Structure formats: structure tokens, C-alpha cells
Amino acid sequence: MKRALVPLAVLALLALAIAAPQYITVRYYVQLILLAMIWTIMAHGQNIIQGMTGYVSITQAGLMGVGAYASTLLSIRLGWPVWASMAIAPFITALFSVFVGYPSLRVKGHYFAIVTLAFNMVIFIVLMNFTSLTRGEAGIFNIQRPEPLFGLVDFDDRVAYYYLVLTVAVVMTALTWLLMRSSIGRTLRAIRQNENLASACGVAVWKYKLFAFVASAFYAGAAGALYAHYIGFINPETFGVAQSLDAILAVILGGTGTLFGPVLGAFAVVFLPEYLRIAESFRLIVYGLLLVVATILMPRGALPLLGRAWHAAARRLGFPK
């Protein structure tokens, strides 16, 4: 995609979400929307660690989880304002995947993927079993959404929520946009590209990892605090190893290591199993072999495709290169 034609597409695709409420009739289609885009929070965070670092980690559902959690019980087992507590939840979040990262790591390679995996089955089994706090396989009822807006706009309303998430995303992307064009962001795709090779020219490549780690556990924590209290119950499941594959597989279908993919393929692993529902019986199988057949034919990502469709109808239509 031309670098002229970029802009054009970003307010295109922006205007399309801000219009989408007003204009489709159907609630349900503007909930899964809606949850795409809590997903396109998580799933950016997942490609700090993974497409600009190389570090594949299983455990962003996990952390989705402490920070669905910890907005939850600071609101209602403190009293915080919901608005504190969903604010505070990402620094939360962030701070705990300090404890996790820091020996995760130490290792490279699958052996990170594999701790990054026991990581988060802890953070399932604590939730499921520590029943006192988190009512373990129950789950957590009655969660609230934040409280009006200047007295004006009231978050029960589900399109009202819609476009809090839909700013928070927004505003994750653009920090994402600026973490790749930041001095910082060149170190982690140098560590991708040669980890030994950053090391010897001085690098601190732990910190630098250590930084992605934290970056992406801080995205996943705003994730959960959104998802929390849009749902109004959470329980450990939500949260277990299946939704963490489920954002590695986002970053990789859309485009691993770009800006939009992740956007891409976080409404991709919403909207599809959805579809697949029609062949209840064998929708798991066709999700799967859809997902295969795609890794195998578009090892990039489907961004890069979406990327030359596009610059060739606006060569078609006369836009400028």
C-alpha cells in the first residue's frame, strides 16, 4: 500500500466504525463489533511481544484476565469508581506481568512460548480456585458500567459503550503507530531480526523484552477492564490458554508485525467462529482447517493482500500514487 493512499484508507475504516451503529438494524452484529474491537486492544499488545520483538507468549488471555479481575474488585469489593478502577487495572496489570516476565525472559525461543503457557495456566487455576475473591468457576455477576459522563452520556447504553471502547482502541493504535516509529520500536525489531547480533552492538536486550512484556500485558489489561464491565460477569474461563492461541492466531492472520493487521485479525477470530455456527456440529473442524489453509497460503498475513487490492482500485479509479 502506498504510503499516500494510507491516511485514506485509516479515515475510511475509521468513519465505517463510527457510522456502524447508527445504520445497522441488527444489536447483535454492534455487540460482536464491539467485541472485536476490545479484542483489537489485546490483540495489539500481542504484537509488541510477538510481531516486533519475536517472542511468542501464551499468556495475554491470562493477563486479559488480572486486569478483567482487578477493575472488577477494586469497583466492587473497594468501592472505587468505576472509572478509577478501569484506569488503575492496566498499571496493574502491567506491574504483575514484571513478576512474570522477568524469568520468562531468561529463556529463548519455544522455551519462552512454553513458560509464557504455564504462566497462564496459574492465573487460571488461581482464579478458578481462589473462591473467596474471585468465586472461582461461578464467576463474578452484576459488574457495573462506568458512571455517567458529565452527567450526559450513560454507558448502560450499549452504542454509548460502543464508542468508549471504539476510543480507547483508536487511541491504543496510535500508540502502537508510535512505538513503531520510535527509536524504541527499531530496537525490538532489531532484536526480532538478530538477537545476538543487538546484543553485541550493546544493546540491553532484556530490558528491551522486558519493556514488550510489560507493554503488551498493559494493552491486555485494558482489554479485560473493557470486556469486565461491558459483559457484566466474567469467570475464569474467558481467560484460559484457547483465547491466548486465539491472539497469537489475530497477529499472525492479519499481519504479523503491522500496524493493522492485528485490527484485521482480531475481527477475524470474532466474526468467523460466529459464522460457523450454521454448521454447529462441525465448526470447530472448518474453523481450523480455514485457519491452516490461511497460515499456509498467506504466511504474511492477510494485511499485505488487503494492501494491493487496495492500491490497485485506487489506481483504477485515478487516485494519486
Given for the second form:
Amino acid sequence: MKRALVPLAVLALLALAIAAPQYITVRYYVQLILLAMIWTIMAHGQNIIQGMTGYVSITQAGLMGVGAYASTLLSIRLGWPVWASMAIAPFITALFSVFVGYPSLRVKGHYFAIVTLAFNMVIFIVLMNFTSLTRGEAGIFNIQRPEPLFGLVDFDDRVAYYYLVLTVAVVMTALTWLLMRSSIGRTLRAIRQNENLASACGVAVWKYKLFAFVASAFYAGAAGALYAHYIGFINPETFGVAQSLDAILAVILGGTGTLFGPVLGAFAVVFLPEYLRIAESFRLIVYGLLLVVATILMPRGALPLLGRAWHAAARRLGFPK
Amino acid sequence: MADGATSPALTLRGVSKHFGGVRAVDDLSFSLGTNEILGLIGPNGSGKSTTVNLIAGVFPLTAGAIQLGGQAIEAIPEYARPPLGLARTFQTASLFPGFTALEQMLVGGHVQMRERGIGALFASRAARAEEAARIQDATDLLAFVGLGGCGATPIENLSSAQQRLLMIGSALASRPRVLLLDEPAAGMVAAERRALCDLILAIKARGVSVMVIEHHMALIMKVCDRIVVLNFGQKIAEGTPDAVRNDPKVIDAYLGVSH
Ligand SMILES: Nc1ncnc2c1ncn2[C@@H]1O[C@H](COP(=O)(O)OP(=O)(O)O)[C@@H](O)[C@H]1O
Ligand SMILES: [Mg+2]
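Instead of the form predicted alone shown above, give the structure for the form predicted together with the partner chain, please.
What follows is the whole complex; the chain from before opens it.
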């Protein structure tokens, strides 16, 4: 019964997301949902390496920055069509991740988290200081939206862009689902659960870990491109380590290794700070506390908790199981 | 066969492994004949598990050479040895927590998979056909090791003896020619050990060469064609079960009394 309800719940969620801009009149909320969907793409990527494979990467925002700057620079400096720039950005980001992942994932142990953290810092420093290319802290303005589609859909319209982001988020969610149910997903979970045994079973562990990291970078690159061409302005601040910690938080809060946990977590990390404005200067402290409390109260994230709550409610209301 | 007249499935020559000052394995040479069951026995800490880890490629040799079916494998990484026909189990229960028995078997049969790329991701026709074949194969093997009907059972719900059997099944799923079993009877009661004896003999009957480490002498004496005895990383005896159990050096170092 419960299994049969999952596709229905997904369809309902999708219908809600499609209807939202038509009914929500406050543009600010449409913007928040749009950003949360971009963060959903980020979080899916983070979930592939952190949740499915068990290796915490601390550079998801840095990689998002690579995607954002790649797409921006291609379209502004080289005059590429925005569509082409956005489409190529995830691949450029994935390529970058190979250079970090290859040396750090070939060795066992905890180097990976530290190397990725360092990588995020390097990205930040380069974006800050390579001013001839990135304009440093001042950032890049007037980043264009994509060209009109068939001369019909005008993406300068926020709602049209909303549907573009929704489409990409749905496609990336579907891709993640395919990965999870494939034999590749099973092998990634095996590595997370017992890397030594996976190796003894003949799994070329480092190749799978590298694949997971490169996939996570691909997602981050797509999110970065969508972000840059939506906001129209980027500077390094958005792509620092703090935002990478948010991506980790989104996965943990939502439900590590699950398909919809990161969606939930992405909405949480976009909406919560908006409601915790007063706590702006205590951001990291509040987040730290939140993380500790969440880990204690819901060690497997919010999604399994919601599942249990649903079960309890269903029982109370007398639904068959 | 028992005297190794056929070409060996596995050969160790002058193999040593030092951990700092500890000579865990010291100038060890022996071979496992094709379709033979070889026992590896000795006191705790005599280097048995280290020998298995060296053959499997968990860590590099300090000295020596290892051949699998005539091919030198000491420079080949651990994950590239199972495709050559080598499989092993671990002394301590080693499975994938949270997996079902069937999922465990499918990862155990990883090297049998052809469709690992884009085809697997998008569940192409070939990938689905292969997955179905692998599931059939795994289900048959589960029945073979005595876990018929347990495919959907989460590993955590299996008894410790069943987990031991699953480890063997998972190793067999790679279709090995050489199987290394490290204390497969650990935590089993007498009846379960007797069933394990039959299983090991049935594995041999399938044409697999088996090296088995065990402390239960009844099991070792029953299934082994030959036995190698280790003490302090060195081979102190080698021969048929009868010869080994009456060897004064072995009785002195390990058995205590004649079995
Ligand atoms: N990874 C390791 N690092 C350091 N010492 C080890 C390691 N593995 C085994 N040893 C040592 O090597 C010796 C042999 O151990 P082992 O092969 O596990 O013995 P057995 O399996 O015969 O009980 C022991 O002294 C043990 O402490
Ligand atoms: Mg041992």
C-alpha cells in the first residue's frame, strides 16, 4: 500500500510545483522556490558522493561556482549563446572534479574530505584574485537569461525561467533515481557499507568513487549555470565553504542516501535562513546546533521520520496498511 | 591429485610479510593443487589470515612470488584478482550491512557483470537481461549454500551461521577457480559444521580448488586432501591429514594431543 502511494505522492508534488507560480502572488516566494529547486540539484549531486558512496565532499558550492563562472564567461567573454554555455558548464565542472578526485580518491582513508575542502578554498581564492577574468570580489553583472525558445518563451519572465529550472530539477531527480536503482547504485552502496569487501569482490573501488564525485560535480555545474543566469550577478561569496556545508546539511537533514531527502533538505536550507534572519550573525552557530539536534532526533534524516509519521497517522485514521 | 601431480591452481614461493618487526609470514612456500582442498592450520597469530590477505592482494608482499594458474599475480591490485578466478572470505563476518542476501550475492558476482556503464544506468534491454540472469544465478547459488528462500532477507536477520554461509555464497558468485576460506566454521554449532563439511566437498565437486583455514580439527581432517601447518609464520609440516596429525612437531606446536 505504502509503496503504491509513492508515485502518487511524487505526482502530487510535481503538480504542486507546476501550479505554484500561478497561485503564489508574492514574487519573493516564487523566487525562493526557484532557488530551492536549484539547491535540489546541488543536493542530489552531494547525495551521490556523500549519501550513496559514503564519502563526504566539502566542495559542492565551489563546484557550483565553477559551473556558474564557466557559463557566465563563455557567454559574456566568448559571446557563446547562453543555451550552449549553460549546457557545456556541467561538463566543464565535471572535468575540474577529475583533477581533484583522481589523486584524492585513489588512496583509502579520510584525505578526500580534506582535499575537497582545500579545493573549495582554492576555487574561492582564484575567483577572488584572478580579477582580469572574474573581476574578483566585485563580481560579474548583467549576466543574460537564455535566448527565447522558438521565439515564443521569453526567459526574462521569472515564471518562464521557473519552469526551466523545474524541468532540469525533474530530469536530474529522474537521473538520480535511475542511478539508485541500477547495479551501479548498488555497487556505490556496497562501497559505503564495506569498502574492503567491495574490493575483495573485484570492484575497482576508486573508479566508482571517482564516478560518484564527477557525477556530483556535474550536478553542481548545472545548478551553478542555472543560478548565474537567473540572478544575473555572481561573485565568489556565493561559492565558499559555508555554502558547501549547507549542501552537506541538506543531505543530512533530508535523509542521507534517499531520493527525496535531498529535495526536502534543499528546501530547508533555502527557506530556514529566511525565517531565521535575526540569527544572521549567528548563522553557523544556529546551523551547528540544528545539525546536532537533527542528528540526535532523526539520525536518518527527515524523510524516514515523515514516513513513520505518515504510517502512524494512517493507522489512527484507520487506513489499511 | 592429492599429491599435486596436476599443475597447481595456486603457488606461493618464498613469501614473506613483515609488519614492522613482526614476521607474520616468513619464507612460506606451498601450492594448492587443481581441484584440491588444502587445509591451512596453526596456532593463533601464526600467519594464516595474513597468508590469505597476501594471496588476495590486500597488502603487498615483503618478499616472494605468488602464481595463480601459472600467472604471477603479486603486482596485480586486489580488485583485479577476482576476475582472474580468485575469491576469498574473511575471518570476521564481513558483509554489506543493510543489504538483502540477494543484493549481497549480486555484488559478490560483480566481476561477472558485463553491463556496467550507461546501459546499466538506463536499464537497457541488455542490462535488464543480464540483471535477470544474475539474479537467477544468485538465487541458485543461495540454494546451493543452504540459504534457499532467503534472498529477500536482510542480512541483519540472518543467524551468524547463515551469515557465514552467505559469505561463502557471495564469494562463489564470482565463479572462482580458487576459493580461500578463512575460518568458515567460526560461531557454528556441531550440526552446522557438519553441513559446512558437505558444502565444502560440494564446492570441490564443482571443480573449485579450495584452501581452508580452520581450528575445528574434525572438519579439517574430514575435508582436506592435504594440510599445511604454520607456526610463527613458517611452515612446520605439510602432508596428508594422517601424516600431519601424527607429526610430533605439529602435536607439540599446535594440536597438543593427537587427533
Ligand atoms: N595488518 C596488520 N598489521 C600489523 N600486524 C598484523 C597485521 N595483520 C596481522 N598482523 C600480525 O601478524 C601476525 C599473524 O596474524 P594472522 O595472520 O592474523 O594470524 P592467524 O590468522 O594465523 O591467527 C600476528 O602477530 C598479527 O598481530
Ligand atoms: Mg586468522
